[in-house]
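Take a look at this one chain, the form predicted on its own, written out in structure tokens.
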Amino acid sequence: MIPVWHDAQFHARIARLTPHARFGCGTLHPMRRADHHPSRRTFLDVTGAMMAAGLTAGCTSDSARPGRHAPPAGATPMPVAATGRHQAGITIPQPAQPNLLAVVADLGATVAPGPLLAELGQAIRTLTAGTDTRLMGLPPGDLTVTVGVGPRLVRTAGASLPGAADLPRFSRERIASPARGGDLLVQICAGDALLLPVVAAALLDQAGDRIRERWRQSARRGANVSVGNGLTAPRNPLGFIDGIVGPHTTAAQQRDLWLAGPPAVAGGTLAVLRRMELDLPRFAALSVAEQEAVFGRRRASGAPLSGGTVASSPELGAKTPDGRYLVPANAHVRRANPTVVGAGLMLRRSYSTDEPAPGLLFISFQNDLRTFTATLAHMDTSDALLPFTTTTASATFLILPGFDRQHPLGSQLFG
């Protein structure tokens, strides 16, 4: 029997669900104007204001390594270190925390990076140790601050050097002019959602009028689901099971995650954001076996159409006996692979969000921005997930090397 997802009806259906996507994305506000400096006082009202709300959010990794498992549940969070070759958040904790915020700002024009940088990591080692008054009296938990710095601070240090290229366009993008590109990016990561806004305050109120916050977004992640060999992996905002394929071993991350250089950079990686709103109503009217053909997964376990568990790899060349691709030309699965695409591997996380409208924040990480631009512009052509989509912000950051009391934040590149 032919499956559905490769009947003539179901392209037509598809044809005509997805020749447009909505506009919009979930923001968290208030998101000041672009002309407008932020003060210890404005922040602090904000944090009040989002912790009286009941605000929660979402930073979940994409896969725990082998033995290693989320502490039960009341559990008191094992504290992350901040400093090391590696910033945290990124590959460790593992698994990650549930609760995310991602602030995007630039720097004034006569800032001078080094200084600022300098100032942030030794705030972000006394915020996440806990001795840190700003803190207001909340333990840090397993508070995680991963920075990042613009295409335009990276020219200023070496034009060639990774980081320095700014993201293209592509298409189904709907961006305003504050939510595309950047100076500066702080992710903060933990599992207590309260702490979020209590440590953006901090951080921006340390860097006062020297920066100007272009855009915040919080998200959150659900719990995790066992992919096999150990690992585990969480569903997305469409109920598919997200960030199967990517660098989860040490050998993986050191080929396609880490900078090995040039010396300013090794120990960083390149991060891409991209906030988009979803268009659930119209993916959710679809039956199943239409939504397994959009991913070339199936829904419920996350293994591929062409057969096998949730670690198999797809079978991209696996055809019915009338000749009909097991997993569709234009599904997710094949025109984001690794090996289609001639491209390494991202660690790829999915965030929900929900104001003001339902969406994603998808944040990748690799040592190669040509993994990222490589993989879009395959999928620009016919992806069939991407009509679901609107990309409303976008934006790339070289992820800092890491650092200690020796050696600041971004003294290797700003020193």
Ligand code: HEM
Second form
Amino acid sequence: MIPVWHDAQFHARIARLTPHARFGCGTLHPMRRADHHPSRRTFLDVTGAMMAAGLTAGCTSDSARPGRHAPPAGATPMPVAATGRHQAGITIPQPAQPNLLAVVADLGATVAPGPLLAELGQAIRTLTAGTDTRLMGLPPGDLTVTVGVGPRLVRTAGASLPGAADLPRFSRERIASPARGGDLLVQICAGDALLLPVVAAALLDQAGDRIRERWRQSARRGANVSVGNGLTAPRNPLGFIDGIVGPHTTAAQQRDLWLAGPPAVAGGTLAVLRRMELDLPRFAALSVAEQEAVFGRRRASGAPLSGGTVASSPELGAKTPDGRYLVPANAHVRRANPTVVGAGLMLRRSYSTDEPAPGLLFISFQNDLRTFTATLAHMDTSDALLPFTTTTASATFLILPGFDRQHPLGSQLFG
Ligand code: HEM
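Given the form predicted on its own above, what does the protein look like in the form predicted together with protoporphyrin IX containing FE?
Let's see the whole complex now, leading with the same chain.
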């Protein structure tokens, strides 16, 4: 039977969890570097390290409400509910956690996705609750794990389902074959960078030799800047506030972010990951005015070059007295503008990288792959930002609908 989640059910569930939100949660660990090495390991054996019991049973959260602000520095981040209509790690927590590890893997040819995904979902519940011994007693804090399946697997469930199409090729790509596509995405995000490789090891151990890792990427987000309407966004390595425009209201998320159907995918969404190296020295050699012309926004404030505040929409028709566009014709915010492109809004939740090269792990979520492909096709012809980028990894995944104990991860699609 296909489970159907109703919003009221979900909110009642979150409300029930609220009183326990801070029970047993430890303090933040100092930031440490996560594992940056791209790996060809098929799996990790951490059984010898299964020692300490989890300390944080009962950590569940009311942090599903959008617009919440991060706790003060040094405070324990609020736990995030792993279960519900949608997976965590997309719209919650808000703001997004500062650290990310994305692991992309393939399934063995004879592996049944249903049981594997159900096991991963069960492991995600115990890891985020802090009751999994493989956490070795580390407090999970605001840990989220988001799981997606690649086009090959989606096609085994239905050739016309959302998520069944591969991403096309675009210009300025230099992608080694292991870093293109993949069957399984595990996106791990947390306030504590130490958790990321530990959680990845636990999930890879759970999957065992049923999966083969293709590539992984660690990344982080800078400090959050207020962008109005109770929202925040970080700066990217080029110094510009990144993540201002997107489906931030419930109505916009219903329209452009979450898949409404068919039932096998309802409550899910489509993710695009693109690892983009940035030519920092060449961008830094530009004057601030030239840098702002590349994006079409002010570097310091994030305001559009057509005026207003960071929360203002760019006025694309506005011109100087001598007839030049205030937001240049090849500015990124004009080339990527959803109205100009004729596409929906995408939720951009990108993280910055420093290895293998400085750049951006661009991550977008949208309910129509065309939102991404039409935008990048429109940028490809003349976006002033693109000459500063080289894309070195590229993949799309159907992010599975949310899950809980009664409705295992992946059961809507592979049950
Ligand atoms: C390294 C690569 C990229 C960087 C550094 C970057 C950075 C930015 C920045 C600073 C903004 C303006 C502020 C904001 O609305 O967040 C922006 C806007 C935007 N970007 Fe990117 N971006 C990159 C690649 C892409 C790609 C690959 C896409 C999709 C194909 C994309 C889609 C968008 C969209 C849709 C907007 C909003 C435009 C608007 O309506 O104003 N970006 N980006």
